[in-house]
Each structure stands twice: as structure tokens, then as C-alpha cells.
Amino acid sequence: MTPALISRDLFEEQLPAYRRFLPIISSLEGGTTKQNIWDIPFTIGELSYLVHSHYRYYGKFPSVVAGQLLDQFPAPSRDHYVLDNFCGSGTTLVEARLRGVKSFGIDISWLSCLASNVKANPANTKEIKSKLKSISNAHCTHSKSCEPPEDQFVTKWFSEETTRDLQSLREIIRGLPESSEKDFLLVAFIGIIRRVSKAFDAEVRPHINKDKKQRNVLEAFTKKVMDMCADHDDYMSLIDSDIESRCILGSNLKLPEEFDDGKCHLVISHPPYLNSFNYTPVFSLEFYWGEPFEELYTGGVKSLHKEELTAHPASDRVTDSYFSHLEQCYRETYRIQKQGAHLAIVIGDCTRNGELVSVIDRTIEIVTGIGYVPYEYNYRTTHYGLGKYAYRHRADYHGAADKKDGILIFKVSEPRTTVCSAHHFAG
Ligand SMILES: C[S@@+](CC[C@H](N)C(=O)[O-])C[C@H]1O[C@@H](n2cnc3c(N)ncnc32)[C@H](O)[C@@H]1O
């Protein structure tokens, strides 16, 4: 090995984990809009560091591509804000968070808003282990006594032991006083519904595994509370608790009147990908198992599924409905976002029947169409086998010159452009 190398890799293990996985950008020829390629070679290990291991959150963006984007656009000041409008599981809030960078969030899912809010706060986790403690206690003579739900659904994904086991849990959970430390537990309790179910664990949408060997409950949980207290120590070793992370419950197509304020610098959004899989089927174990919690988190409102974007199937109304869902919620971001502004969407080309349909396109034809000018192109490399940050689901980007996966930044213009809303897309 070269001295050179050695001094390059002494360096790379000095830099905290979130700086150490960033993508390698070259840029591409050619264009009016400058572009380049973001290669993310790292395994889903290494971009799942400190609190993004707290919550599989199938169809997450690599951690690494809100840390680009954040490092690419810095916050003027320390009232200026990013607003990731499809929050998801709050990786843009987390990534916020380490670079001192207030953050907000907006998902119509409250377990994802749920989950958001855990992982990018602060979160006091020796009084969460003593609970911890507590709840084992109370779930040694509880679950015998427990009468567990018997309906079709539960039988056929979880085994009799494990479904009196969650129900015993989940009552001791239930009962606790509402805070930070409740909402912790909550997302560690639902975080285990996969892996103690009947189904594969590592599919997006829940498929039986026959051969799936049945985790002990308890034991589950506890692992999880652990790793996840041990993650949010190193976490919080990084942190300033004074920045503010928010994930709010509500759809993007009408944001709160508190985004208002001209402060937003940033939005990182990552809608669904056309023709790929709907939110709500995907986590259908966890709901049923968060049931309970729904109202408490909520405040009732439960009308708010009916604004989920739809991705899947793409038949034309499906497609004609996602893209008028897009013009509508950059909207949006462009009535509260300021001259200089900027806006960098994730989001990728899909087939349908073998045909392409070209999402990159058509999103830049109804951002631009808003007023946005673009800034910059950019597009990622997937990978395949083992190892490697792979979107099997998702779609074959690999090779096929027109399939794209990018992460097309815009901006407000100088002097900001209004175009007229009479320019719809079919909905
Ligand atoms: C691709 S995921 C985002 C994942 C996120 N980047 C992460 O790393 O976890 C898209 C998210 O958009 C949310 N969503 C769908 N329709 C929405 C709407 N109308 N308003 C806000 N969020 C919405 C879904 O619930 C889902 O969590």
C-alpha cells in the first residue's frame, strides 16, 4: 500500500459516518442544464448509520442523498429551513439534523410521521431502558392472561404465541403516559411486526415465507430497544438539541400556513415512484398493529389516506392522476419558496408494459411549466447483487440508456416567474 493511501484511509475513518458515504459526482457532456452522475456504491449497512437502522421504511432514499443535497445547499441561516414535502421516514430531517439545519416534514402517514419524529430528536434513553425494564416485567404475567385478537388477517400472518405476545405488548405499551419515551417504544414495538410475522422480511409488499422461523417476541423487542437506544447515544453525540425537526401529518398539496415565512431555502422531495408500490398496502402488518394508536396520533383525522399519491398500477388514470398530483404539490413549494430558492426532486423513469414512461421528463415539463428554472441534472447508478444499494423492485436502471433515476434540482428564478395555473395536467 501505498503512504498516500494509507494517510487517504486514516482520514475516511476520522470522518463521522455521515461524511463518509456521500456519492462520487462526475459530470456528463453536454446539455443546456448542467449534469452529472451520482454514484452511490456502499452498502445498505453503511448508509443505515446511527438512527437510520431505526425503522425499515421499504422505499427510503439512501441516506447519503439528502447529505449531498444538504452539503450542496446550505441553510443562509439558522431560521432558514429544508421542507421535505414526501417525508417518508424522516431521512432528509435526520441528515438536517447532523449538519445543524432546522428541518420540517410533511407525510400523510402518521406512522411515518411517528417515525420521523423518534428518529430525528433527541430522546432520553436511560429513562426508555428503565421502561424497557418495566414493560418486560409486566409482560411476563400479563401475556398468559391476554386474550388475543382472532381474526383472518392476524391468523395468516402471525403464529398463535407470537399474536398473544404482540397483543400483550402492545396493551403494556398503550398504557404507558403519552411522551417521547411512549412514542420511542412505539416505533421499536412496530418496527418488529415484520420480522415476528409469517412474512419475508426483506420484501416491500408482505409475502408468506413458509419456511420463516418464528422470532420470540419479547426477545425481539428488546433487541430492538437496545440497538436503537445504542444508535440514538451515538446519534445524539452529534447533535445541537437547540435545531428544530418536525414531521407534521398532512398533504403536500396544501402546506400549513406556518411554511409561509419566505424561510424555506430547500425542499428535498421523494415522491413515490411511478408504477412501483402504494404506502398503505405495503405497511399493512404494522397499521394493523398500530390500530390503537391511530386516534391518539392523529387526532382522528383519518380522511387523509384519500390524499395519498397513488403510484401503482400505471394505468392512464393512475398516471394522468400522479403526474397532476406532482404540478399540485410543487405548487406549493413554489408559492412559499423565495427568489433563490432551490428545489431537488428524487424520482425515477418507469416502464409500463415494456414501455417507457418518462417521469424525468414530464416532471420537468410541470415543474418548469410552474416557474422553476432548472439548475441541475443529476443521475444515479443503481447496483446490483450483493452488497450493493440495490432497487430490484423498482426498476432495471442499469445499462438502459433512456431509463433514468435522477435527482433534478431547480430554482426560484431572479426574478421569480409566475406563470398562470390555467396550465393543468389531466387529474
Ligand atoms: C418515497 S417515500 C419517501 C421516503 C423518504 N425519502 C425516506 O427516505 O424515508 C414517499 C412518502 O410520501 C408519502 N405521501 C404520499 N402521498 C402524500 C401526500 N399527499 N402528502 C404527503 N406525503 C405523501 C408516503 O406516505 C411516503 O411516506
Ligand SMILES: C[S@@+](CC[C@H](N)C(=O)[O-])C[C@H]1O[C@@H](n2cnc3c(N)ncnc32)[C@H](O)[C@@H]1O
The other form holds:
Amino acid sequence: MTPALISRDLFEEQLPAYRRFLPIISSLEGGTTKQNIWDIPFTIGELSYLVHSHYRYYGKFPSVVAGQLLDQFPAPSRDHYVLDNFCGSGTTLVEARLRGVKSFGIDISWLSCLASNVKANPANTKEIKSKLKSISNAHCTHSKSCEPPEDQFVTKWFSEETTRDLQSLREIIRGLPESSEKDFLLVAFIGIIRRVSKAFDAEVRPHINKDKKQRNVLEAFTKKVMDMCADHDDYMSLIDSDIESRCILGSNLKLPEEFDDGKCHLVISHPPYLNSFNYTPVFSLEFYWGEPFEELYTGGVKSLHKEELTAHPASDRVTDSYFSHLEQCYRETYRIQKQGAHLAIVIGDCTRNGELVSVIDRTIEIVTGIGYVPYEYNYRTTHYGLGKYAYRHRADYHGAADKKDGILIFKVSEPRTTVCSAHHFAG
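Okay, that's the form predicted together with the ligand, but what's the structure of the form predicted on its own?
Coming up is the bare chain, nothing alongside it.
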């Protein structure tokens, strides 16, 4: 290894994790709008640093994409904030918190909101470990007399022993007093569901793995909590505890009034990819075991997550509805942003019946029609595998591939005094 490389490696070792894996950016020639390639040659493990590994969220964008955007568009003041209107598991909130930036998220799934809020905010890990010990002791007694659910769904995905242990842990956690520690433990519980099921761990859509070895539920839960505590301690050593980070349950088609303050300097938006998958079926196992908690975390509005933006299959009807939804939600972000603010959309093309659907071009058409001005178009490469059932061919954006995966950046260039009129783009 050359002295220069040794020096660089030593320098990177001293950087915090969130500074070590930023995209490698190169410029592209041509076009009236600036264009770049963002190369992200890192593994999923490397990009799951700190609290990003708390909750496996299938279909999330790389943490360093949010990090790069936040570095590129810093908040003008401590009162300004970034908004993620497809918050998912809180990637944007975590990266913003690491940079001392106020952040908010919106998501229609209560599980996503729960995971996002636990990940992004400080936690009393000492108290969590104490509660874990009490839960373990209670489980050893409670599981023996626990009556597990008996239905076709649970029988298909879980062994009898696993079902009994999950039911026991769920009842114990449900009986805990409301607190941030309970939230943390619930995320850990939901986080092991796929691991202790009969499904493949890493596949997007659940599929039975006939060769999967059964895992002990309490051991898996204990390890998950302890790993989360260790990662959270590292995270808390890097953040400002006074910075607000919050994910709100709701629809991005109508933003809450609290965002009408003109302080949103940046929107980071990662819609579901067209013709990829819908989130509710993907997280069906987690929603099943989380159901008794849903009323608490939704204020009684159950099954709201089933109103998610439908992205699959990309029939004419679904495609029309998909783009109509994007138009409505970006009209909302345009409404709340002031001159000089930016919108960054992480989105990709897809194929339908073997034919390319130019989602990126269509999104640019919609967003510029609303009133945003093109600022910068970035095209992303990734290098990690996506799994047997994740349709890798749909995510091949390397080299001369027709499909592109983009980070499209727009700017509000003029002050507006009225909300723009509705404009429909046909499918």
C-alpha cells in the first residue's frame, strides 16, 4: 500500500461512520441542468452504521444519500428543518440529527413512525437493559401458561413454540407503562419477527425457507435489544439532544398546519418505486404481531397503513394513480416551502411487461409543472445484492442500462402568494 493510501485510510478511520461512506460524485457533460453520477460502492453492512441497523426496512434508500443532501443544503438557522414526506424508517431523521439539523417525517404506517422516532431520538439504555432483565424473568414463567393464537396465518409462518414465545413477549411488553423505553423494546420485538419466522430473513416479500433453522425467541430478542443499546450509545455520543427529530403519522397529501411556518429549507422524498412492491404485504408478519399496539400508536385510527401509495403491479390504473399521488404530495411541499428552498426526490425508472417506464422523466415533468425549477439531476449506482426475490434486474442502473436511479433536486426560485391550481397528468 502506498503512503498516500495509508494516510487516507488512517484519516478515514478517525472519521465518524456517517462521514466515512459519502457518495463519490463525478460530473456528467451535456444538458441544460447540471448532472452528476453518485457512486455508492459500499455494502449494506457498512451503510447500516449506528442506529440505522435498529429496524430492517425493506426498500429504504442508502443512508449516505440523505447525508450528502444534508451536507449540500445546510439549514440556514436552527429553526429551519428538513422534511421527509415518505419517512420510512427514519433514515433522513437520523442523518439530520447527526448533523445538528431539526427534522420531521411523515409516514402512513404506524410501525414506520415508531421505528423512526426510536431511532432518531436519545434513549435511556441503562433503564432499557434493566427492563430487559425483568422481561426475561417474566417470560420464563409466563410462556409456560401462555395461550398462543391459532389461525392459518400464524401456523404458516411460525412454529408452535415460536408462536407461544412471541405471544408471551408481546403480552409482557404490552403491559409495560407507556414510555420511550417501551417504544424501544417494541421496536426490538418487531425487529426479530422475520428472524424467528419460517421466512427468509433477507427477502423483501416473505417467502417460506424450508431449510431455515428455528431460532430461540428470547435469545433473539435479548441479542437485538443489547445490539440496539450498544449502537444507540454510539449514536448518542455524536448528537445534540436538544435538536428536534419527529415522525408524524399521516398522509403526505395534506401536510399538518405546523409546516406552514416557512421554515422547511429542504424536503427529502423517497416514494415507493413503481412496479417494485407495496409495503403492507412486505411487513405483513410485523403488522400481525404488532396489531394489539396499533390503536395506542395511531390514536385509534387503525389500518391507516393500508391507504399507502400503491406501486405494484404497474397496471395502467396503478400507474395513473401513482403519478397523481406524486403530483398531489409535491404540490403540498411546494405550498409550504419558500423561495430558495430545495426538494430532493430519490426515485427510479422501472419496466412493465418488458418495456421501460420513464418514471424519472415523468416526475421531472410533474414537479416542474407545479412550479419547481430544476437544480441538479444525479444518477445513482449501488453495488450490493438485493436478494433472490427482490427482482435484481429491476434495480440494475449500472453502465449502459436504460433504467436510471436518480436523486432529482429542484429549487423554489420565486416567492408565491397563492397555492398553485390543480393540474392533472394523465397516465
